[in-house]
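Just one chain follows, in the form predicted alone, and it is written as structure tokens.
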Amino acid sequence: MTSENDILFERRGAAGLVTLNRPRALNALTHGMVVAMKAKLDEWAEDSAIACVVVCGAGERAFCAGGDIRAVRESGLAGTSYALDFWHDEYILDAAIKHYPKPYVALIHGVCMGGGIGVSAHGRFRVADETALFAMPETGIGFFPDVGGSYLLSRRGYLGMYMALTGARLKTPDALFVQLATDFVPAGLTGAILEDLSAGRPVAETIASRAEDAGAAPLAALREDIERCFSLECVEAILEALDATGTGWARETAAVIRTKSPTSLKLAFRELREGKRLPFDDCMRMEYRMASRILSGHDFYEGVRAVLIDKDNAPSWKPYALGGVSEEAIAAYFAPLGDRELRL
């Protein structure tokens, strides 16, 4: 359940700000949240008051670990509508944020993945700190990166491909490098930014003035492995690469893929093969076709069950390897759905 507080909006001088209220639960998104934000969003961008909008996460820990997904799967097990119903408005926010008219900067320490990455990436500003850490962990709960995780990873070329069938956790450097971030603002100066913004003062030079070098990307000295084994053309092609390098990073990231599920690998990998070619729009409407189908699945309810409730982290998946999923199978995920289509 939602409650009013878990998102704050607040008009400080120029700026807008958005605080993802929720710090116990890692600032999780609800589906009250993602409505009222939009709702906010659309408010703001037609207040010539407003300059700019900012978004910031309550607590230490965490800019926004991703939406609420216990109460997703509860929805999906109990057949109500929350679970489509929260997509449906998480996407529909996303996209808003890809257009939003006026400037929005994202304040990001600490945890930001899955739906933090939707609230926060999609953004012209990504400001992280020292703290933080970004990933689209998703094919390990059988889910895939979704809030427009196929417009944004498929282009950052195989770099993407390695980030969704991995779930890699990047910190601040890394993140730079595959552009999930665009400044590196040490945690004691974010505060100055806000309040320079909020007395109106040009946003890229407010973050320019006080961005600093973050330091070298571990990610950069393997990019031409990743570029070697990730360009396949195929997941079971990327295991045989990854394998045949034989160096410690390539036997670590094969053991790592072959525990997610081997169907949101294929979807993953599908997904950011077709997110390439489409506009953001469709991408999210391609994503929410495919949200619809996981909660048919088997994969999704177990995955969520074995990292976020009984916390065994030992899944079964179904297929239980990769050979058991078929081509046909996975092309269903991605197929119309009518009058039930995403409209943005």
The other form holds:
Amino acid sequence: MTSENDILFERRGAAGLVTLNRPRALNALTHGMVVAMKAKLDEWAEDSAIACVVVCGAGERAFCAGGDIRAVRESGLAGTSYALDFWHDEYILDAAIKHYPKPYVALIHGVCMGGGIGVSAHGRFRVADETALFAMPETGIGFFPDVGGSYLLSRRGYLGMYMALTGARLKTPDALFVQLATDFVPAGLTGAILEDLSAGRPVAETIASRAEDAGAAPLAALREDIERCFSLECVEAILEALDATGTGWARETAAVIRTKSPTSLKLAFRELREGKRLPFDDCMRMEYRMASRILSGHDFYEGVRAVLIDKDNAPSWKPYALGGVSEEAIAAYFAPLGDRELRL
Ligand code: QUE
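To test you: the structure above is the form predicted alone. What is the structure of the form predicted in complex with ligand QUE?
Time for the whole complex; same chain goes first.
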């Protein structure tokens, strides 16, 4: 259950400050948090004293690790409405951030995964410090890259497909390279940004004046291999191409992909292919259809069990191999929901 302190809202002069405040759970989002945040963003959009919105995470370890997927799993198993209500209102929040009429600034430190990407990457400014670590790890829990992943990751060349299938963790130089982050600002200087924004200083200049060179992006050196392998026409072909590449990176990458849910891999592949030609709101509607169908499947419950509950990191996926996942089974996740569609 959401306690009132799970998310904090403060006016700091001209800035509206949102603090995700569940540090012991790496600030993972609950339904109460996403509903409260959407309501506050709407209020601040209309408030002429608020010039910009800033979002940050409490504690040392994380901006936001994602959604409170333990609660979502419990709800799915028990058949209560929490899981679908959570995704519905989380996606509505993500869309509100995408369309926000004022500058929106995420100050990102530590872990920023899944739902954390959803409340940062759709905003105009994503300021990352040297501790930030970005990932879309959902194929490892039997889910798929949601929170607008079909939009974001399909517009980053094939780097997005690489992130979606592998769940790779990107440090700040790589996050800048794939545009999940817009600026690198050392941790010691983010407080000064907040002070300047409170004083009503222009957002772009305030951030640019503290931004530094983050250094070379390791992914840049791998770009050719990534484009060549991850642009192929199905997950099986991507794995074959990695196997044929013969470098240590290709071997490790193929091995990582083979640990993920076969269903999730095929969902993510199709989702990004579809998302590439869809406008943002249609991407969110597609993802909500997919999330709804996840609840009647197997791998999400098993994946969250293995990664977050028992922590044995030994999920037994069903089907256990890509060959067992039919095109018809995948297509069913994308079918319209009739009167239960996401309404944006
Ligand atoms: C994939 C995910 C999540 C994840 C791990 C994955 C996710 C999420 C968390 C998480 C981690 C630590 C916590 C917590 C949640 O882990 O969405 O409450 O303390 O929230 O592989 O999508």
